[in-house]
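Just one chain is shown here, as structure tokens, and it is the form predicted alone.
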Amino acid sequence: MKEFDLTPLIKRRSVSEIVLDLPCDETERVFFNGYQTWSPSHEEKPSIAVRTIHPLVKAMGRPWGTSRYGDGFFIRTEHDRPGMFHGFSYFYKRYEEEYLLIASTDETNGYTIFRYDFFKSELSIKKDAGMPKYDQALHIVAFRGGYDEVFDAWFEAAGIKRRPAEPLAGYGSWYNRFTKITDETITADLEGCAKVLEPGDLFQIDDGWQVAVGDWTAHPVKFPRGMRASVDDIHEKGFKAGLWLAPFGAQADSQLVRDHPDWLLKHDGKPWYAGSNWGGFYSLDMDIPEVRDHLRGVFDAIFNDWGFDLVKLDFLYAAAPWMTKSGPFFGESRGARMCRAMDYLREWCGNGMILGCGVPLMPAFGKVEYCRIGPDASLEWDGTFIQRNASLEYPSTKNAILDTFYRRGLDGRAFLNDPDVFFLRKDNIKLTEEQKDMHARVLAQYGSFFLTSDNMGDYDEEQTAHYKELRKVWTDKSFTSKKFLKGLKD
């Protein structure tokens, strides 16, 4: 495939920005990649008004950090103004089955931000660069053709190759028990999974095992045997062992914050409050040598002392909310800082497998074996009323389905896509049977991670048979609901 020449479309340009004359009509669709893994990333009609958080709601949530998961602090949006879109790293417009993909080949000097005005027919492509001592240039390519053709061409032009890894099925504890996990519950869940899962599958221990976020030791009451014992139990069943942590975060009441307030990332002289989870948490400053030494030790214990095979690294956006403010990297853009954070994680984890989560996507390309490409699934179809109005990055089964489909071009090219978990259980769930089945089938067709978060020991014969049928869809990629897929595209 030949590169598409954008030159005739250029209205004006500088080193760090190009503005294209790019008209769309109502028969076409546009796609803008959201800021991070949880951000909505769907095809849209070019004239619609995309949902944003109302400024009043954003102001009300500011003390709790509810808006700090997204890009609202460095991208201005027009509230409910039709035909206005923005996104990061890559964009496409589609007419029927033909795609025009415009994409960055390098974010190490900063995010590439796409902004579109339907009524002006203008697409702005701008480098979110740092200080002038750093590279300010755009690095973009454009291709026209079929979906797989344009994505193959982009990754070949960028020279990006994913890390070798195999698709994984298995179990994650989060949506089953949330933080209420103990040695006993993990043992019980493991016994249930052994009845349904296959050797080599993943058993992932999620949030709740640790003393606190930032204090990455096993909770002495909940896990008195320590994490090595849990890993040995998982391996004895023939499964791979996974562990969740949020390395660049520290909850406000953690021992780490009490002992090392100087380790916190500062903005305008104050510790950066990165979000409302766990009663509120701060970002750690990875440019402090002691922070890097501490995290290196954490990963050494997880992989070498405890024996885990995979880490799910969450809330990674917290590493780089702002341009680097001091030290040898002073003036480095937020995107470059995020790329550097991913380099550190790759170094610290060595050959241990990484599942990235809550991370701007392109800095993770080629750095992690697996990556989330959508929001957390929800026990409701589209989250709760409060969640929908507090943040764009809220848990939503509906958005998980859409992001899984519309970010499918990254699977097998940038990393293996993790669309989060699916559910077959009948209790502690508000999804209908039809919604659960559709969700699971889309995840099976377009994801390479295939985890459930049910107590599999409670499955009856019908649920077990349903799981095995879905697993065959995942293996063979045999879901062919053309009506459903047409509905997504339209």
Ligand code: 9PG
Contents of the next structure:
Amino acid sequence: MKEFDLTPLIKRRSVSEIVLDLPCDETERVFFNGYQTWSPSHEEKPSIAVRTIHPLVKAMGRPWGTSRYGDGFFIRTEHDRPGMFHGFSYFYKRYEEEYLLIASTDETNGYTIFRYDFFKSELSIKKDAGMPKYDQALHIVAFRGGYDEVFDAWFEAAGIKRRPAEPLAGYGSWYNRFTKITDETITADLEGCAKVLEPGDLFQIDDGWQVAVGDWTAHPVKFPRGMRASVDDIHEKGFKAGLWLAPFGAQADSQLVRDHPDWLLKHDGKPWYAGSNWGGFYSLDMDIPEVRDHLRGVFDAIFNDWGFDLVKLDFLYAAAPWMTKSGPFFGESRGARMCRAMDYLREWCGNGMILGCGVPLMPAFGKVEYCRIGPDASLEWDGTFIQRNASLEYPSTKNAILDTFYRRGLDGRAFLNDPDVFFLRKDNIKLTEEQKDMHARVLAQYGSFFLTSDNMGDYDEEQTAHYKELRKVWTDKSFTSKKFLKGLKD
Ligand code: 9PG
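Now the other one: the form predicted in complex with the named molecule, given that the block above is the form predicted alone.
Following is the full complex, with the preceding chain placed first.
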């Protein structure tokens, strides 16, 4: 496919920015890719006001770092202003089935940030560059055509190939028991899964197994047998074993923070607080050689001593909130830093499979086998009132469905998309039967990961049959209705 020539649209340009004259009308839609995994990434009517966090709420959330999950601490937006959009690494506008895709071919020198002003008909494309000693240039391409055509052309032009991997179905422990997992609950869930899942499926242990975030050893009371014993049990049932961790995070009350306060990433001389989870956590500075040695050792234990097949690497955004402020990479941009973090992870994990999560997407392209492409599924349809208003990256089944659909172009090109889990259970869930079914069908159709977080041992015959039917949709991609978009969107 031939590149689309943007030259006639250029209003102004410099090395690191292009401003295009790009009128849009109400019959067209624009797509902006959110900062990271959990960020809303939807097609929108160009004249609407997208959701932003109220400035007062943002200020109130400061002690909890509520804007540090997303780009709210470094991107300025005007609250409630219609016709203003921004996003990262790729953008498209659509008229019916024709797409104009403008996308970055290289983020190793920084993020490509798209900002659109509908009322001015202006699209600015700007490199979030580092200091002048680093390449400041935009690297973009544009294509016009059908959805798959333009995405194929982009990945071809960028020379990005996904890592070979197979789609995975299975179970993840988070969305039922959350951190309240123990050797007993894992064993019980494993027995339940063995009744419904198939050999080769994934059984993934999520947050809650460790002593603390930062202290990546099995919790001695919750997992007295150690993690190797769980892996052996999982393998015995014929499943692949997965383990969650947040390698660039350290919770405030961890042993790591007590022993090595010097390992924390500093910003303006203070440790960078990366979010409120686990009573608050900090970022580790990967430019400290001891931090890299430590993490290399953590992955060595997980893959080689304990025998896990896959790691779910979460809260990865914490590695690169700012331009690098010290060390040999002084002055590199935040996007460059994030790309480098992904290279380290790839190196430390060797050929072990990685599921990326909480990560700016393009730095993960071709680096991880699987990547979460949306927010956490929530037990209520659209999160809680506080969650909805505090952050854009909040757990929401509704937003999980939308991101799954609107980021489907990445699936099988950048990595295999993980749209997060679905639910068929009847207890500990506030979704209606209809919502659960629609959610599961959209995930089955547009995702390559197909996990539930139910205790499958509790499924009755009807639920088991429902699971099997959905699983067939997942393998055959036989669900075609787009009715779910009605009611979620215009
Ligand atoms: C474990 C969980 C699960 C889940 C991940 C991630 O914006 N937030 O406050 C926010 C917190 C947690 C979170 C997502 C967003 O969940 O996506 O699958 O592994 O961590 O702690």
